[in-house]
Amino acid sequence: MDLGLNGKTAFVAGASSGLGRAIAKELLQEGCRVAICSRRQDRIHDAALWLREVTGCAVDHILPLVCDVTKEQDIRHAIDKTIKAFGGLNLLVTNAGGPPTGLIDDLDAKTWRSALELNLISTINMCRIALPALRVSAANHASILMVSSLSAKQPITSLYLSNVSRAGVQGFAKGLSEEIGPEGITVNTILPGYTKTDRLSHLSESLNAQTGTPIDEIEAGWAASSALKRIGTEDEFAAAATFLLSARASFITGQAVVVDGGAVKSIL
């Protein structure tokens, strides 16, 4: 299947390593040229030059830039290099890293601000930034992907920051699809389930000094959850991610995509 993105630009935030790597690679195999971006120097240059080597690009495919999507400024500094070396937009990918765990006592209001200017504002800022130049490039196909969580969806106990980011996050795309649908830009949410991803490690290992539970019988308990009954990879999800950008998905907007392995049991 041809999905229409060679030759097209793309901007993924989050993407020195899991799942923003993982569809930044596909990106990269469909014959995009991709920004990729990430607070630090040395890891988003490492990502770049992974990339390179697994895709065989050329080097001239592959941006890396440094951003903290937190910061308004950085977002537009990273959205205009992207604009100056590629010649314009079409893709913009939002990402972010997890905010912690914790139940309510454990969490007070500056890590609740955290939070949402991690996961919430900086996608935001993002949209609204990238904005004019996906419009222009409109006509020749422009794609806005927010990368977000099933506990948006279906809460996890412990999760509460991501809970309440990843919620806002599915709100906002809803009403920017209704807004510049007209002008045929498409925006979807895509929500990761259980993905073997550094992220889950890191969550894993937090829940186990939390709970004492073992990491085996916790990874084994995610597994479970899933109609598949296993964690699912970032190539799997990447891949998800992929169509939903394309030109094939043209008249796919406004969904909130899951991507769990069957872990979220609501019908719609």
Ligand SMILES: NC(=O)c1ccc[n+]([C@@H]2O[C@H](COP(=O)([O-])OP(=O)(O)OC[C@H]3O[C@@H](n4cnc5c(N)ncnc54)[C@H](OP(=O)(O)O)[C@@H]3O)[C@@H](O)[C@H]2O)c1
Second form
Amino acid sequence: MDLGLNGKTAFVAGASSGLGRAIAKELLQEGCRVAICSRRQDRIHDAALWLREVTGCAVDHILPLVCDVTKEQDIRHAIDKTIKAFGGLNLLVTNAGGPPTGLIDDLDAKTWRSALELNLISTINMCRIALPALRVSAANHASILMVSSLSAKQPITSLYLSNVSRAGVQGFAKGLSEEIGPEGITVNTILPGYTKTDRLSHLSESLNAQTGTPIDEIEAGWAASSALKRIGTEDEFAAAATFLLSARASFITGQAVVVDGGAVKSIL
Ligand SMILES: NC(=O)c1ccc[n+]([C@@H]2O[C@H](COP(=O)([O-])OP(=O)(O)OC[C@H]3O[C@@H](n4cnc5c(N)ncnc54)[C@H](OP(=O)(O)O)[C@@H]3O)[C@@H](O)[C@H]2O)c1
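I would like to compare: after the form predicted alone, may I see the structure of the form predicted in complex with this ligand?
Every chain and every other molecule in the complex is listed next, the one we just looked at coming first.
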């Protein structure tokens, strides 16, 4: 299937590793020009080098940018640089790191605010700031994909911060899809289940420190919670994300697509 992504331009946030970098890889392989961002210069430059190597893309197809998505000014600069380098923007992927674990007595107001800044406010700001450029591209395909979490559908004990901020993302995405649907821009969320990345390793280490449960037992429990009885890979996640961003998904909007090997147990 030709996804119709050849020659399109994309901004992928939180892309020095993990799910963001995997989406960037797929988009490059489809012929997109892709701006990738993260907070740390060394990591985002290493990611750009790695992406060039594995995809064989032209040097000017990948633009590494330092941008902390919790800072509005950083987002403005990064989106501006992307538009200047690529001449426009078709695809926006909102993404960042995940919040810490903790139960109700572990989390103070400052920690709650930081988590909402990291996963909810950053998403809203990226969409607000990129929207004018996406509107210009709409006749030639424009799409927004927000990386959320399975915790938006099935809250995870000890991941309160994720459960709450992702619920906000889902509400924002649905409203935005209604508002800008008439302009031809699709808006979807993608909800990863347990997927092997740095984030998942940090999560198991943190739970191990809090509960004493061995890391391999924690990971075996995650695998067992899915219908497929395993943890997912970045590439499996990125394939679904790339389809949702593609021209072939042009009648899919306002949807929350779970990529979790069947871990969420609800029928719908
Ligand atoms: N992997 C899973 O199993 C899973 C499951 C459900 C939900 N999720 C969610 O999916 C998202 C991505 O997860 P992942 O597994 O890919 O995590 P990851 O491997 O830790 O990657 C996170 C990426 O985001 C960047 N980042 C972190 N904070 C940022 C900020 N403030 N501004 C810009 N970039 C930032 C990191 O780079 P720098 O450090 O260089 O900034 C890194 O490139 C997270 O929100 C996570 O909670 C993941």
